[in-house]
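Just the one chain here, laid out as structure tokens, in the form predicted alone.
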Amino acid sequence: MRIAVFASGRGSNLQAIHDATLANDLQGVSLALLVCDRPDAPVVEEVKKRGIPAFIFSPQDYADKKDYEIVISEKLKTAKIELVVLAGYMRLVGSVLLEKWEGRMINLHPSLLPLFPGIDAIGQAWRSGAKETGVTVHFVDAGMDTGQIFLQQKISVDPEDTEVSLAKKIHSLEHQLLPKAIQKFQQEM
């Protein structure tokens, strides 16, 4: 199964996916494309080192979201992508991609949705005093973190946790859960 990862930042989840494919922990999966909306993002250098093809773009170079999503859609088609994985992609996906990829686009979110949607989910959970939080992989729809939940995993928020230590626990859990979700998707498709 050929997958594309959409990312806007460090790319630690892309690294986790790629490492899982190299270690045969994620069998039958090929990380075939990175789509990144920030040319200066650290993930861009990471995929160069790893030899992963990439489409890097600046949204401001396009008239609107529809225009750059048409280009992205063509890149996905050319790369024969079967699953799109949003992993730290900081844009809402528009109708062009949603229509073509419905049921084949998943997002990783650092909370137990429906709790703490949107940005700063880890900070929201920590500030709320929640006793547990976690990570959710869900199908992408037109809302913000509102799609059907595909896989979730909980962790406890310990009394000694700080927002920083909680973020480390969440990121570690993301790196485990996302490859599991990809494998599960592959087995069920």
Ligand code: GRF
The other form holds:
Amino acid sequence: MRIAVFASGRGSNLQAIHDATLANDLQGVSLALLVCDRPDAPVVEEVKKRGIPAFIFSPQDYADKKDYEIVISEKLKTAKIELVVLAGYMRLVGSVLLEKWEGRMINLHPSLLPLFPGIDAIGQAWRSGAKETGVTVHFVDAGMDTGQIFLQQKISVDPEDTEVSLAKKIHSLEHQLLPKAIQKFQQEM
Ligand code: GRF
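What about the form predicted together with the named molecule, after the form predicted alone?
In what comes next, the whole complex appears, and the chain from above leads the way.
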């Protein structure tokens, strides 16, 4: 199964997915394309080192979302992508991609959705005083973190936790859960 990852930042989840494919933890999965909307994002350097093909664009070079999503669609088609994985892609997906990829596009979110959608989900959970939080992988729809939940895992917020230690726990959980979700998609969908 050929997958594309969309990312805008660090790319630690892209690295976790790629490592899993190399270690054969994700058998039969090939990370065939990065789509990135920020040419200066660290993930761009990372895919260069790893030899992963990339489409890197600046949204301001296009008239609107529709325009750049048409180009992304073509790139996905050429790369024969079967599943799109949003891992820190800091944009709402528009109608061009949603129409083509509904049911084949998943997003990673660092909370137990429907709790704490949107930005700074870890900080939101921390400030709420919740005793547990977690990570969600869900199908993408037109809303912000609103699509059908595909896989979720909880962790406890312990008395000795700080916001920083909680963020670390969440990120390492993400690095495990996202490859698991891709495997589940491959087996079930
Ligand atoms: C992750 O916490 C993900 O849940 C959120 O953005 C972050 C991306 O991290 N949507 P990275 O770029 O994969 O390191």
